[in-house]
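The chain below stands alone, shown as structure tokens; this is the form predicted alone.
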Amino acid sequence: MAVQAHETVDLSGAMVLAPTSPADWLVIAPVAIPLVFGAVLLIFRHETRLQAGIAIAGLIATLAGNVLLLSHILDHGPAVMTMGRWLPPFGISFAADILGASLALVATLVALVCAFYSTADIGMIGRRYGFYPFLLLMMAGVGGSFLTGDIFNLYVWFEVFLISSFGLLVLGSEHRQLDGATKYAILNLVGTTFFLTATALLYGAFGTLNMADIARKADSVREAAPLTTLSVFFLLAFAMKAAAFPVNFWLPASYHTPRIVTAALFGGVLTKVGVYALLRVLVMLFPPERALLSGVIAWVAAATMIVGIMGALSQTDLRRVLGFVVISSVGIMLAGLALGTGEGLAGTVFYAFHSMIVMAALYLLAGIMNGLGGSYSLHTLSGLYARHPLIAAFALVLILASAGLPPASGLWPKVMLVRASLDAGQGWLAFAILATGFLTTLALGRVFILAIWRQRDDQALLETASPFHGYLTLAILTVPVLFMGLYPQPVIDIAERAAGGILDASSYIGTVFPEGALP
């Protein structure tokens, strides 16, 4: 029956009445404060000087919200801020757990230390262009995929960071960058069309979107809905922008044509979020879906890690090896997915930590290395041990944490997904995701002989001058490195924590939606 004008409807019903707790802010303080320091940076856009120092700030800040926010969601379980005051499902929700908030920390992380390293990488013309309000637009986007709890609302997250990463790979409108950024973006609006026609169809199959809503009804609509039509879309979409095989093309056409700390951004954090977004939907809303996708899952996952490492080792240009190395990473990750027990997750988890810090250390290394040798060119870089050995010694940990060998992080998720696999039975996957750490060794060993051992006749070209700059923005990732893989226990700790609350929602679920709240 239809309200007259002059009656009055209570509301209150509907809504959160109760004032919003200090904690409960911090689940929106990894987004909110990049998108305040970005508008201040568009104010002072004229103040290129005062750029760096405005978007180092308001990275400190971010990270010191993650921080909180995640100290807080492991003492006291998952933490969820409704906007608007009207309550789930027709609130829109960030809900943050430790899967998401621990992956928005080590990303903040890895944004700071590029940042810091982007003061003497970025000129004054990237600046004036906007280089650092693109980086936080970019943070926030990224932060808001691992901290939301709707899934149209994931949509608008990713695409929230692909115009932004849009916006960093053209800095500088060469020819070749505008040509990489073309293959990125349509290869990406691809995949962000199979997501929205996921997410309609979803919103049609459950008439909402909150993800707490969606994982407690999605038994109850199994047999009439078709969810496993769906996963295969979400499957699809999100495989494109983690870069798995066979939608992988695109990264290798992009990441090695931006300035060398945007890759070093890209390779990452971006493809994390993918594999993130994977585990999201698939392991915590639809589990019988991904059981019997798994083993699908699982060839891709092979498949992707083999490619992957086989064209890293076909390169000679030290950003492309890089770029299918990160494709080799995220393979591995898969791997987690496809098994779907807890230790299989909880190494996902661990790995995707460990390849967040490693892969821009490498593309920082790569940066610093073509500083001193003024080629990323396997064919002509050479000769770095002889003036600049600590370029080595940074080398040598970072390829052996990549590699998956002692003494560095690389090592222990490793052996979780191999214990995981054959635990369950997949021997062929222990095998390949073995066999990729001997062929990551080969390929990264390659670069390590030809352009830092190898001896150089004409010396007197390379650069004289220590980077410390590198040399101290590399030794703020190694240190992460080398503590993940002498005292993993903490990290092991986190990640099996993070596992265990995709594998069981019903905290998730009743933090969003507490006794007495269920609509």
The other form holds:
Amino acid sequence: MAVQAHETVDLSGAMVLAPTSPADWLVIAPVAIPLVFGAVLLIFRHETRLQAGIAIAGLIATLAGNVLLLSHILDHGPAVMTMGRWLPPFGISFAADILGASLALVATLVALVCAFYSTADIGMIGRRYGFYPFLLLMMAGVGGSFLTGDIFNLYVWFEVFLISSFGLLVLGSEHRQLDGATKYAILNLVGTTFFLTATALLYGAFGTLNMADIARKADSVREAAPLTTLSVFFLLAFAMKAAAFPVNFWLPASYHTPRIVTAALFGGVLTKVGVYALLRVLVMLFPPERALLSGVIAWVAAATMIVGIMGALSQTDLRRVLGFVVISSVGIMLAGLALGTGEGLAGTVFYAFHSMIVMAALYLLAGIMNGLGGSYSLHTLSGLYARHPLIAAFALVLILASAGLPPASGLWPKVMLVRASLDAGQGWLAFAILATGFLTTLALGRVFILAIWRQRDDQALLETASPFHGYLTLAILTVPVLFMGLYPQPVIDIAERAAGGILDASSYIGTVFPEGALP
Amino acid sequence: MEAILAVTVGIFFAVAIYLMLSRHIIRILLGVSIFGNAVNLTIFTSGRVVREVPPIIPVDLDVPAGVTANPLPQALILTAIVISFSFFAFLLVLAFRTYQELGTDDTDGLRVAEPEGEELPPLGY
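May I ask for the structure of the form predicted together with its partner chain now, the form predicted alone having been displayed?
Following is the full complex, with the preceding chain placed first.
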């Protein structure tokens, strides 16, 4: 009886019957590869000599997967892979568009460079306690967050990278790490739980969690459901993740405590996942609500920029200066979200690429400066220029990039954001962006003057051997920074197409639900 | 039924936020735990709440005969419980280690990472 019923039922309406094409497997490559390598690293946990090699091989493979995925999407439009053969919205789908795939690519690049730097920075004890498995699993979570097409699945990936980041943060068990990790862990957990609350209310309103399905249904549900309240919930949850004012104080409390590689990874990658989630949810799913909230978002953006960089001005510890610079860069990205225009969002996306690379590079630079000068404090760190002029050159390029001055990468996204603000009649937001650039120049210029230019009487105390390893790392990161500064057009094109893809989600929705195969 | 659950969820949220505003880490952790349960109940309520009707389709039908319980929120809660439980376990260990090492569970006393009265950066050289 049951067998007969099975034969007569037509499954094509509910299930994917065709085998998955090889190109679609690319969609999960940026998640599956680091997961597999993370598992392998856990198996070889005691082989501390092999750890770094396996991790770097894994990240190179992930990077290759990311490059293939992005080039596939640039040529053929968004790609989708649905799990368990159930058609969306029932099966969980991974949907990669230009925004997600390009951010995943840059994040993986940063992670690869950090892994390379860590070979000299993470000792045997750090490897024994699992630095590399945590790193790979965190990148799997970050990749999953960028590529998933399902809100609840996004929550799960958030938790995956969050628990791995806890592990990285407490690696070493110093007193200040325990202190920083306690604050980081509790506040981030509260933030993601807020996200889960919003997800529950979203499910109550829509009866679906697939992002394409939500974007499709939003207009018909809008009359009956409190979507503005929902958007505020999402805004709060993701702003906490992205460290936007006034829910940002967990970041300067914790980001200066771990190993410098970990701080570089966190400062480079993790806050941008929050910004990405804000773009995805507010711009693609709830555009009218975003327009309604744009005034609030603009004030939050301006406050984040200005308060962040003021914090940087008041700090003595180099790593804490950088923690506040990370916060102010989040504010600049939120400015594009507040404007919501194509150019503003493209500026945000471009700034996210730039900020990931530059913030990671600045943290690594701080680590190298500490290695050479023996301190992170601006009181004692000095005299690096006399012995290591190359470090001064790298520092100058990165500071110019962070402040948004030519010839480095920070200039163009700021130009785009300022022009977009002026076009939208928000002159004060443009002023805030420019003022932040000026204050960043002050804050980081002072670091340059005190730590690098200032004469030092006892030159003998300085480390004399040049850190070839550190130079190589910085060189790898400075190449894209200068490239984006001198020849920005390809990156601007990608950023504009990424912004266009979330402003008009029809091709994204059309990929998840092809040829009118709607439930 | 939804009304009762909604009020319960509200009470849970209130208790959780009250506890999380405390200065002592152990009370914050209790708050976090209740917070997670409040959210799980919210997910449960956001689905269909009906009495004891399992979502089973009879052999000769393609769709359930009547209104059944919604299985999806329960699957979501299962995931959320596992995640929040593991996080709670991690936080408990972290809090215990912090208490062991720093000798306090008062958040005002946790000033190792951000020392009080830190000197300002040099103004010139």
